[in-house]
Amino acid sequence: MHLTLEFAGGAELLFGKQKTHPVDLPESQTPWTIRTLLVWMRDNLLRERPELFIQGDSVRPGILVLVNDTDWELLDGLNYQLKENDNILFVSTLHGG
């Protein structure tokens, strides 16, 4: 399955200073989630201090997350299953000071 990930307000820093990421994900015999989707990017995407972007199976508070574009909260969160080509989009609006 093929997606488009981005990230913006400094979640890009943990994802190797890169905004856009297209994955394509390895097929599986169950469908696809956000919280898989959040392991997945874990294990493969994810290139430094973890704990600044996921808390126990989701985001951290204070990242919002857009799904095409559509708060992931109004798309039932972490069991949204996902579908080829969306657009997820991570945004820390996390600000040191």
Contents of the next structure:
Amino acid sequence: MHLTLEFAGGAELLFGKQKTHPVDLPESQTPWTIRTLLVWMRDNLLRERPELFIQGDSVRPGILVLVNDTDWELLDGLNYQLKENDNILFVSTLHGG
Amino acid sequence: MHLTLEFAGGAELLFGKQKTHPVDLPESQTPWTIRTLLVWMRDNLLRERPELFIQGDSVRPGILVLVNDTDWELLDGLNYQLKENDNILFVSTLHGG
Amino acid sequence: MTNIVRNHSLSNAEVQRYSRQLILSDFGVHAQERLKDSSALIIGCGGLGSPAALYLASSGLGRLGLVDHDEVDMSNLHRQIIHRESTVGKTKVESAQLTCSQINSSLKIDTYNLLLTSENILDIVKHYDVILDCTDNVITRYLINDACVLSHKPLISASVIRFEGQLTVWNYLEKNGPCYRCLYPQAPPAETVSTCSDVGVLGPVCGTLGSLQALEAIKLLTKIGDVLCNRMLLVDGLSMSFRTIKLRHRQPTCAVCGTNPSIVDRPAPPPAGQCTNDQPCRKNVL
Amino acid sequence: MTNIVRNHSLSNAEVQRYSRQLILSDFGVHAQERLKDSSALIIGCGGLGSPAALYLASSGLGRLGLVDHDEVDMSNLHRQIIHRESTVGKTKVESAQLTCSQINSSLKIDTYNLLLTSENILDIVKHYDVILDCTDNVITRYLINDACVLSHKPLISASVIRFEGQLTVWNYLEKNGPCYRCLYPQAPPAETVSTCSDVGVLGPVCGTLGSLQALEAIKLLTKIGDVLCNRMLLVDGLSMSFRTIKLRHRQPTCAVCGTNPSIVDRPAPPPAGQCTNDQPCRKNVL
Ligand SMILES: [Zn+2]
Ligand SMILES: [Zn+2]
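Now show me the form predicted together with its partner chain; what you just gave was the form predicted alone.
Now the full complex is given, and it begins with the chain already shown.
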């Protein structure tokens, strides 16, 4: 399954400073969800300091997850079933002023 | 054929101050182009002072036409063949400072 | 001036001064009157607070409150355009007040040269119609959010770092908008929090976001346009890209604005205690 | 300051002052040095020129040119945040220079209190690395465009009216970017041209667009990020929507930047003569 992963607000610093990552997930018996995507990302994209991105089975506090620019809370959160060509954006919250 | 027409930069003032107009064009033997769309707009949407929007068979100088956010000059201009659900944006150039 | 209706309370000098706003369709004299009768509180007179204060002071707003506990430093001047070389060493609120009053001597300005705490914030926030969060640290952002929810005030929040900015309006009751805690029930771990002092920020990014805060404040106070509520604007200055994301509604489980809130009398610290390194750890003051 | 490389020409005071920019990854001391060695010309010290000048003056730019032929009027102050009540009646360039020098006494400032014409513009533009069009009328926009194309200067152009703004970079040669005439070979009919005096403008909209002009200038001069070329940003402050449209490339048929240009020695009036009503008709001065 093809997805576009995007990172903003500094989250990209954990992913080689690259803001956009087109990825192809391998075929799977069970449907891909954000929960399983996070595991895949930890194993395949996130090489250093995973605790700055993932906490337990979710993202760490202070990171918003957007599916096609919509807050994952308006969808099924971790259980959202990914669809072909979805855009998943991870935004780290800024605090400077 | 369903289209979304949008107006910005003051062009909306000629179209009832409404920035977005979803429209359905009637079936046609020949394919719809921006050239024929402009005629349809003059007859169906543009009630007053058409010369402030249309000049000859095109838009007046100072109005940009965008097809799905791309300058019509990169497409076929007046001869661009409209496709279902195209977004056509008419932007009047601003000059204030 | 022609075509200005006469049933209003503006003086001729005000009509002249604000004429370029008055003639705006969707604005007019009545929006200008509402602005004159309104007040706004800017918390943080730094990178964001500078343009926000300058534009609100210019606009014809009636009263402006300015909060900061810091003094102007030379390293502020690359982005904090309300301050001057001559005000380095003065308090930021005094420096900002000076510039605002030079632009608009009719504006009433209240200054608060203090560190906001859960003890003092409610007493300040209650005197204003809208609050602008222009601060630079996580703890104060939770504090301001809680105070705004408890006081039923809309909160226009912006933040910047490096080349990026974020903007939204929290606690906009008319549209059931979420609060900061609805989105961020838990504070981020301290080691993930960067500040402008740590990693820098480019001045015009502050200018863009701070101006947009003033714009939202004017729209909100005059009741024109669509307030940026249930949405967040993400700005990336390096690529010059702008993106609006759709946010969740108010959360029934929220600790402060939910149906069974645990924060009821005064603001509370965020659940996961942490401090920023931009200023002394503030855990103790909350 | 730690981690700042030493092979640079900045003084300790400069390193301190601009530290929050220096520490930016993608920026650093060498970008700051380039900024110090650079110059920018702001044409129009009004709604857009105010924030653009303030942010460029603050940034550590070496030299800033300011052009305007007007005097500060009370009706400017609702949006032109570089001016003061005390400078009403003074020339705008003098008023702007005063504020910029108060913010940054190291900045060299050249002022041009004059109306630009096809006779004098080339002699001014040639002294600067980048030009910012912050003017308020069609005729001057063509004039500036032609001068920039003939002088091979990038042109950062913004415009505002009511609640809207537009921004792009013209004549960006590195990317074969179009010029103003490539997009607008013909000037609009006079009756379709509105000005801020006619229909008004909201101050923070100027603040947003002017700040973004300063941002593009800094990126362009320091060679960081993606310049807004072949693209145009459309801002609608009322709905808080931002949209980037994709523009045509440089047009071979363009009268000034094309393969067989008719405008070769000095700027020409736009083909369809017209004048704005914001100032005396300028057809005669071209
Ligand atoms: Zn809440
Ligand atoms: Zn050209």
